[in-house]
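Next up: a single chain in structure tokens, the form predicted on its own.
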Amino acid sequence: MKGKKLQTLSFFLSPMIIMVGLFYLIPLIFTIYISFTKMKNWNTEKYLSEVVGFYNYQRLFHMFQHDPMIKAILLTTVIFVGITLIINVLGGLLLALGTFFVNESSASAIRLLWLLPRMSPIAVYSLVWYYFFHGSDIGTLNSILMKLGAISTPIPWGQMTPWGAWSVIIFVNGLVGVSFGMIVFTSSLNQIPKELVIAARVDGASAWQISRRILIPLTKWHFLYVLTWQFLSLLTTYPHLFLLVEWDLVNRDYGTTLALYVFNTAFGRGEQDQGLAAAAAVILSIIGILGGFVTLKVLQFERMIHEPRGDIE
């Protein structure tokens, strides 16, 4: 019985094995070997085949230790990171703990709304925010402070070090995480059994209680997913970041983070370092794999895996 439910799981898990392989560990083996090379400006017939061992992370931690403007990369990447994770779980939950309680109209158009930033263009979408955050008398922001006498001249909002240029990344990218997470567990408390709602109804508990002891703790799964998944992936993202930095709305070295610092010194201006890059980027991809393996520990992940006791095989 076990081995015909692995035949059938294998069966059924073999197309997205093939995925990962193919999109993930075949690009994550060829950049681990890049890490080793001299490789510059893509010429792969004169640095591909030469392998420098650990050259190029001596000089990624050489810089971390004494470069002033990779010191500020780093430190943008703890603050994004860690300050939008938790716009974005504790938001998508608390929009979807809030649409839970209105009628079906309702909730359909705040969830709407709160999609349209990803359903944006990411140039669009970021051009929206370059000109409200502007920092001339043109910028959305800055007009409406100065009409109504709160300001006499314009305020460069992203050019302000450090927290300017971080506030307005993570709110720029905060709206865009938020939609995913109130997505998942909109999904999830759907699936919660009515009954236990009206029950508590009946039994006089409010919104707050309900939440709190019967649609939070069912949703523990998602949870997980959720904080799993933007913790990956706010480690990893770059478009928004890049175009805000391209066009000098926000402070270069406090409006990039590792993943953007790895795509440009790829793919950037000047002179390209593939080698620097992919040492960078194998870094990101431990502290992803570590970070994720923590958040799974501390969430115990292993727990909520365990059969429960009395099931009939």
The other form holds:
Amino acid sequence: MKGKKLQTLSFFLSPMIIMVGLFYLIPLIFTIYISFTKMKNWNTEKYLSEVVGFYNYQRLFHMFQHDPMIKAILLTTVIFVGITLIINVLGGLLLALGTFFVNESSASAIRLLWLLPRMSPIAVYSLVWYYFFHGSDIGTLNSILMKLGAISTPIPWGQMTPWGAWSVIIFVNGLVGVSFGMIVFTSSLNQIPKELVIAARVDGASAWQISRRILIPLTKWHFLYVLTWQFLSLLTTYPHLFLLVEWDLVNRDYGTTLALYVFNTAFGRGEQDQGLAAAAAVILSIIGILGGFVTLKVLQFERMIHEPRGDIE
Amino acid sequence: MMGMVGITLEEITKKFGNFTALNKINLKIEDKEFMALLGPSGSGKSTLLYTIAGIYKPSSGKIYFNDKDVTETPPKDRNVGLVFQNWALYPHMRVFKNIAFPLELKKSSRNEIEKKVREVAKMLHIDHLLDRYPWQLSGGQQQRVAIARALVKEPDVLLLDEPLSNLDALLRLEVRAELKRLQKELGITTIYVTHDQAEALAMADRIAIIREGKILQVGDPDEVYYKPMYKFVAGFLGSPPMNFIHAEVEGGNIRIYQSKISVPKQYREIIKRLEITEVLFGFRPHDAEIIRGEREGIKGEVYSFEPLGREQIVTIAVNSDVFVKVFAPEGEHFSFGEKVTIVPNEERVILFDKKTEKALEYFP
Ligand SMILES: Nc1ncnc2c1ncn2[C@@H]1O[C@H](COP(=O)(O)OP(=O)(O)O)[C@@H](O)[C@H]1O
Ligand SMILES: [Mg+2]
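Next, give the form predicted in complex with its partner chain, keeping in mind that what was shown is the form predicted on its own.
Starting with the chain above, the whole complex follows.
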């Protein structure tokens, strides 16, 4: 009996285990190993076996403490992840709630509009905002404001540190991320029996009261899911940031997060320092794992997952 | 306690796109009346109920509560209590909160909420369940909570949308009696939607039969049962349903396949006046006798018989593909293929026009 159960279990789990092992665990172990070596410029022959202990970590922590660029990057990471996360999750929720109360055809149009950023290629999408926030008078925002007479000379938005740069990267990524929450929340709202809403309306509840007292509590589960998911993806995302920084739209220090720093250090121009990048990547992973774990724990995700739907043997 | 409210529906039409869900509904519900809205699934019952509640706006027509036109009044100002088939309890609120919710929305004081919730919970025998979540309750208990939530705000009108159909048969009978009594005790104008004819007959003061968005007949249970206006009404009420057989009128007689019986007294004049030659001959399974030997009646062969305790249902083939059901007393013995004669109770026979399926006595 037990053997059979194990067999079934391994049958269903093996694809997953292979995937996780191949694409996550092995690279992770490899990364951890590299973080303890002197690996540079992908020169595996020379450095792969040169174990240096915690040297890379010591360097990194020294930089955390003393290198203004790294300090800026850390601060940027915190601000970027924090604020974009709030915008993503709350924006998605607001959009889902908003479209819940309008008729279906306008709701679909609104949803499609918000999906556009997600559907367009990263380069195209980033290019749109590159021109929008461009620091010269070809920038859409600048030209509009100048035409309106609000400003007389163009403002280099992304080069104004720190908040100018932060605002641009938060805006651009915030817009992309909203659609994810919107879709998850919309589908969860649509699963709430419509009689619950009708009952509340007959009893005199406004759209706001219906949202606050009924809809939001009933999407709690999805809320936690979106929150955790977006947190982890914001912590590790860098493609948009990479382009915006490379194109000089935003300030390098205040437009770079830890994820982009890892990428640049490992694969960027100039000297590539994979040992240092790996150490930073390990720290980023630890933050991600801790963060994810704390979210799950604090918000009792686990308990909710385990709430039984009948006894399962 | 409750105000006096009669409801008048005037030419109510409701369209969803091109689809007409309600078609010129005219209906008057008296103050304190228990009106059942009876019809098959998809006939527009819920739509009508939601229109009365104000959830849907009619495409045309008017709704009056007493003399007041409420067609444009939002749901919250109509003071109606609504109970759903699936009960629609808020799963994240305890029973107390569920019942208190309408009062909280009305901004009642804490004390008043406490008092009223306990009062109504006691009335419905759920005062020991106030701390539970809906999923910790049985179906019958959830249903009581739903009714309590609808009653707690002392509505002028109680609207019930198939509130018993998710309960098992035995419990349904019990709650049925209790609900009827509660309605009379509270004296609250009630519209009760159901597709279960037995429920409508048992509980309502009057029944409105609805099909495809149109009201076919309104009357008290006796009236719609014994004097159905349409074949549909006759067939929908009563179980097993009324028998309908194709028949031809020949002078003073009616020919039903090989048999010939005289036209029932009450129809002689109408048939002559309308010069009708084809009818549907209708009689209920309880309104006929099975006879052996020669008598005027409908001849047939016993096809099957099902004892039901105190009586049995006998299915008789009048023709190779025409069957009727007739009740017989428990002691009587039948055998398959036995030749018998069905003698309908003349007074209870109902003749319908073949084309319009309307009962002949309702022809002008
Ligand atoms: N919101 C709606 N949009 C479109 N069609 C609807 C809507 N609500 C009900 N209908 C249609 O109207 C008809 C009557 O529905 P309903 O009132 O729910 O029937 P009942 O309650 O008698 O089963 C059905 O054919 C249903 O498909
Ligand atoms: Mg219905």
